[in-house]
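What follows is one chain in structure tokens, specifically the form predicted on its own.
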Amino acid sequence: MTDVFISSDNIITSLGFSTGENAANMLADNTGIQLTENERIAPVPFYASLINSEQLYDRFSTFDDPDKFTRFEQLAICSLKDALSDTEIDFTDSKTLFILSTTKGNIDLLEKENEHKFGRERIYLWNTARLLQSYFKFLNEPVVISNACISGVQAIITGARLIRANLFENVVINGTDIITEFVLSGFNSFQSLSTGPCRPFDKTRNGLSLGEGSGTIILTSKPVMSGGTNYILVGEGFSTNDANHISGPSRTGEGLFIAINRLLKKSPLTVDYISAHGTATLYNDEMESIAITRAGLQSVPINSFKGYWGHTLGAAGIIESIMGIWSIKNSVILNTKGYNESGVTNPIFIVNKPVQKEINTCLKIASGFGGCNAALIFYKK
């Protein structure tokens, strides 16, 4: 089986636009939710981890014009830019493919002042895709992943697949959403939303934050030494659909257990370290804990990273694999801000305190509406 390693990496959340600034800010405790006020968003406050529209600004005008790019676009130029810098593949030959991972794009187009300036098409996620590979003069055709939250995961296990099935030797993947009153609105309709900082997997939990972000992540087919002669790489990955409900995950946890089962007797490789999708939904948080008992990892420990930049849609999956995978290379597992006492029904290891040990593999798993669910394992060689 070929091989898949990470080449270079990037988030950009309200923690930071590096993914060194993020995980300095993570292991200082802090979190990017904020009471916000923004009519444009919302009639009333709101708890959100959004990004500082005038930064992006500013850091985007050093190198272009940023007027003429919609915001989720800089943002995911923004990352893009950074995480291509840092690689040394030439990613403009027809060995490279690029994947654009997001579940709504350029959804500030449906606000009127936006769509005069922009034009209605560019809200198309395939014609997003096709501007960001021009802007970077990626030579084919990209692909498009929106399979609600678990399209980032989804994004890096299809990548990986094609490396290994030798159809190419780099897949560069981007993932990326920002929030608009259409946004929020669809997820207060549910009444999913909490009144403050989300808790994952807590007993006070009450609801998911929603949080901007954009995360890139590129796969080789290439050795790339990451520190010392260690070696990041993509394991097995699979995703399953449970068809339980349009919006409510399965009360066993079924789909994500076939994922995690699937994975697990797939690979050869045990456990150390579970990213967990930990929404702070009072549903997914207990499907989750099922799933992974069921699965016999509940003495793994465990972690959610959205109490630190909120449920970024379809950024959420690269860039908490990028979180995995720092973990994996700084010896670190970072604390599940706002847990403090267990509100599932089954006793799984929470991490409620940053623990410094020595890990080798991380298991990422993410569910999503409509019954979707995937598995990913990263680890150390």
The other form holds:
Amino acid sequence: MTDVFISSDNIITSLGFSTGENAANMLADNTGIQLTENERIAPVPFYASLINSEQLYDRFSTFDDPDKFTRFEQLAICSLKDALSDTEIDFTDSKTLFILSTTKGNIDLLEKENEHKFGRERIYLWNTARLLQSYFKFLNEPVVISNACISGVQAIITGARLIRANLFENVVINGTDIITEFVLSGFNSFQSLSTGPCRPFDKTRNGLSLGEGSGTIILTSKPVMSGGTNYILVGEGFSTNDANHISGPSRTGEGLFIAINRLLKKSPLTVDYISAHGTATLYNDEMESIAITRAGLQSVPINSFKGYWGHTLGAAGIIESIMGIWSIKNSVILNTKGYNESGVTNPIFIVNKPVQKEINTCLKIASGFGGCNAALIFYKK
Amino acid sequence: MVIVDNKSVYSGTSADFGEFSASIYKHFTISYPKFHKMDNLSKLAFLSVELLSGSKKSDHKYKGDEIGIILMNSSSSLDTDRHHQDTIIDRSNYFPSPSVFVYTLPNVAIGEISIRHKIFGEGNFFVMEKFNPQFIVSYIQQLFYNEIIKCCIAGWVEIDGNDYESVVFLIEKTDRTDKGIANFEPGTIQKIYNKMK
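Alternate state requested, the form predicted in complex with its partner chain (shown: the form predicted on its own):
Once more the chain from above appears, this time first in line as the rest of the complex follows.
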């Protein structure tokens, strides 16, 4: 069967405009989640990890006119441009597919002022993907994957499968979401926002922090050594549904357990490290601890990146997978920012200070609204 | 109108999706109280699967994690997104509601069908400009080939205001070559879709 290699990547969050800048800030234990006053997003101050719009604008101005693009598009273009510049592969032929992973895309175009500026059609997700496609001269019609908070993981699973089935040789995946009044008011109505920076798996956790992010990961069937003297590969991945509730995770962790269990049965790899979804809501973290324990992985080191850059929705699965891969490359498991004392009933091995060790595999898990779950493994060779 | 297995089974029409979906619910004597809480995209997807011949049969034939749901559309959840936006447009009349917001994700329709039919297998929601039989067929074929699922509910479920259309298929691996069982290939799927137009 065709192997799927990671060729290059990029992460943009409030912690930086590249994977390296983000990793350096995380190693230094910095968080991007701040108390923010932004009248356009909410009438009262809120905690979130927002990308500085002026910095983004300035960076974009170095290669193109930012006024022609929405904030969402500026982010996605910056991220794609960085990742694409870091590889030799020609992506403009028929062997490459572009996948956009997002929950809401250009949703701020529902605000009248933005709609007037960019037109009514621009809000359609397929249209946003088309714009990015033509910007980078990808030949094939792009595909948008929109599966709530598992979108990013699902996009990598899908891309890897399309390569293994020999339908494409390269799949370029970008995951982006921005924080708007639309998103913040919705999560607020669910009372799922934390009163301070989120604290994944902690006893005192009381909700999630929203974050903005854009990440790009490039998959290819061509052997490329992106991990020093190692190849980094995408292994098996599965998505499942809880078939239980549309807005709350299963109390038995059913769907996530099935996804992890199928992966463990199908893949010959042992799990060295787990990158959790870890949103810091009471129910999500508890559910993950149950599913992980049921799958027999309770002694495997696990962390959540949400305390650094918040919950970045459609970007989360991409940027957290990239950091998982970074951990394999750098033999470091980062700590779970915001975590102090376990607040989940099943004892799992939550990493609370950076661990130096050789990591051969990383299991990435995610769960989301609609009862969806996903599990995916990365490994080095 | 509603066509099942190439036969017109309900000819009611209405420019208003709310009326149309309610009339189908009533005509086919469907009884599922959660239906009334769903947004329009979920209602459309739910009704389409409900009327799919054989979907009840496959409920028993396969285990829950052997069935997948792969849906595609062009407008994602924009129909409900606009509804949520209406609740926050005026700061002096601000009433965002979790029961609306939860439906601002298209894959929630997959969740609703999963709950109804106890389906635990792969769910994936794709957004493309137009119905793309080539993509959906090759994606599902590799799911079968790699034994990720044995049965799949798939299709195009599109709603944008009162413009709506839905074509849903039940796909199984079978040795049967009975009349009426079509091969799952792009040409066949496109023909079925075109009939609706």
